[in-house]
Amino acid sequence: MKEINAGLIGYKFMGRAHSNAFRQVNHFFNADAKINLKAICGRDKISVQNAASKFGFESYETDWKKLIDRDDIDFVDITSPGNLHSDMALYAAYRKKHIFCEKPLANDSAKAFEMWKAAKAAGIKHQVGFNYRFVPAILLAKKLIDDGRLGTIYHFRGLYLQDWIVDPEFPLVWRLDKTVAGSGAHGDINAHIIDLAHYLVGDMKKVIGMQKTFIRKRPIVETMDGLKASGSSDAALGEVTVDDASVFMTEFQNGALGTFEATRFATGRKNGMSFEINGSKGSVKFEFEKMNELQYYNNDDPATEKGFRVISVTEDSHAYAGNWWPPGHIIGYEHTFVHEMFEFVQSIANDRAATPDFEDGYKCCRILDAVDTSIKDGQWINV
């Protein structure tokens, strides 16, 4: 079998996410390549060691660039902050390295759009970490909607939901500045219910948007972990330089409406990603804290039967769920992962496209970019 070496730039929240996932494809699914751990990078020395003996990997680095001039590197997985993706992806290029990296693509559209054409031109493998794709449920979704079951698209309505910022008292971490993320709720969790919109529905064609900041000032960070964090012990606040939520409203090219609304202040909400499509001849709606579950509406079912069914998606016949425990037996947000990760390896061992590559990441960027441009303007931007 072939062997494939992975060299991971990031190990905190989605390095760990991706390390499991480097662990578990080969327990579980028939793949042509095998991912051998080989090395993790990051800025901390002790950190990054201890991360590389937890997480399984062979060695460490504490520069990106080193690790990715390893000649014992086949391909690179970014999870850094958003602010170092296009220098690392298009470095990776450069040397031809195939790439894995985590959205959103680049902290503007600009960027992403450098990355995937230097990306094609290398002719490597590039893949963005758009995980939700990869849940059976919005795989059966797809295939609903592409069998004509759901018939002329009219509405997508989605929504992503948290709260872990509403607390003033919460620290200013990373996420909470613009200069190193981006955005706030608008790049980091709305990039992934239009990345869905444009997988289920297709491109859009026009948006219109509005953004508030609810909480301007915070306390200074000391430490952090994934969406965990302490701030200060003296009074010094930091401002907030993104958003706290956002919501837009979209055309899409098909003719379909669609709404969009991320925040991390809704209150009970820890990741409350959901989304309805309605058609002539059916609906569909997803919850991604029942991701085991689609509900379908049937607009040709008998009077007496007609209304929303759970579609429990864990049979054999459903995409991955095979691959894991016997029909009924869930899985979680750690198999979305997984399944990425197969793909990406599928791609790489068998030369063939990996998808969604860097132009999904870029089209995300660019809806991403006129949302904030039609913001500013206050008026419809065309994409």
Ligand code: SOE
Given for the second form:
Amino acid sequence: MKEINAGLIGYKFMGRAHSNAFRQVNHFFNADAKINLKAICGRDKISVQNAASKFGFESYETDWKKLIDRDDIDFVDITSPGNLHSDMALYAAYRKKHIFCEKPLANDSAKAFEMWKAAKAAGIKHQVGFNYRFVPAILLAKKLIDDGRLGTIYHFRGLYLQDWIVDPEFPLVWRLDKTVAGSGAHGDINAHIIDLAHYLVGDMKKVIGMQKTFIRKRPIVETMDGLKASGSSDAALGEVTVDDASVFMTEFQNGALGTFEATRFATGRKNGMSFEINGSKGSVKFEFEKMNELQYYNNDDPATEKGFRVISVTEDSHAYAGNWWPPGHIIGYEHTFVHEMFEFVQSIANDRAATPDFEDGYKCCRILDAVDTSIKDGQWINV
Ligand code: SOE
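Would you mind giving the form predicted together with the named molecule, to go alongside the form predicted on its own above?
In what comes next, the whole complex appears, and the chain from above leads the way.
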């Protein structure tokens, strides 16, 4: 069997999720290549050395260029904060290495465009980490829509609700620093529902948005991992330079209307990504925290039986579900990374285009930028 050597940049939250995915692909899927956990890269030698042994990597690097230069690395997986994505991806493309890059593809659409063009010119496989496209229930929603079961689409209503920084004492982490993260809830979580809207409904024609930073100063961070952090209560305060909440409206090219709400101040909501799509023949509703279910309303049901039914998307006939457990045994967040990594490995092993690719990543960044422009100019922006 072919072997594909992975070089992972980053070892915290997404580093853990991606490392786990590398390890599970060949255990649960008949992939056409074996993923080798060849090297993991991070700036702090002790931390990345510990991560290498904990996650099962053969080696580690503290210099990402050195990792990409290695002849025994076939693809690089970028999970750093967004400000480094373009430097890393452009260099990987130059070195003809396949690239998997976390979302958002870049902190602005110009850089995302450059990454897409460089990856395309290099003839490499390039995929962006919109992992929710690989949820079996979302794939079922796509099939219903594409098969015409919802008819003409009128509405996409997307929410991404979190509350991990509602405490004013939560420290100033990198996700709250524009120079590193590029934006706050907008690029971090609106990006996901924008991509799902593109995937399920289609391209957008125009957008107009609004953003808010509710807490403008926070204690300087001392330690952080994922969405947890600690800073001493008497720490100096630093400026929050990104949005805490970002909402916008759109009209799609096909005439449907869209509303998007991404916030880190929805107290009580932890990873509340959901959407509802209404069409002439029916509707679907998905809630990530009930990710094994899809709510479906069929307007052609007999009048006495009409109502949203809850489909348990865990049958062998559902995408990916049969690779895991018997019906009803459900899967979770981490399985979406295994699915996307399986498809990425298959695209490399079989020389076929990866999806969602850097063009999808660029299209998402264009919407993110257009919403920002609409706020600056105070008017609708044609995309
Ligand atoms: C934080 O908002 C975060 O980890 C995002 O960065 C991920 O993309 C999302 O899947 C979960 O929440």
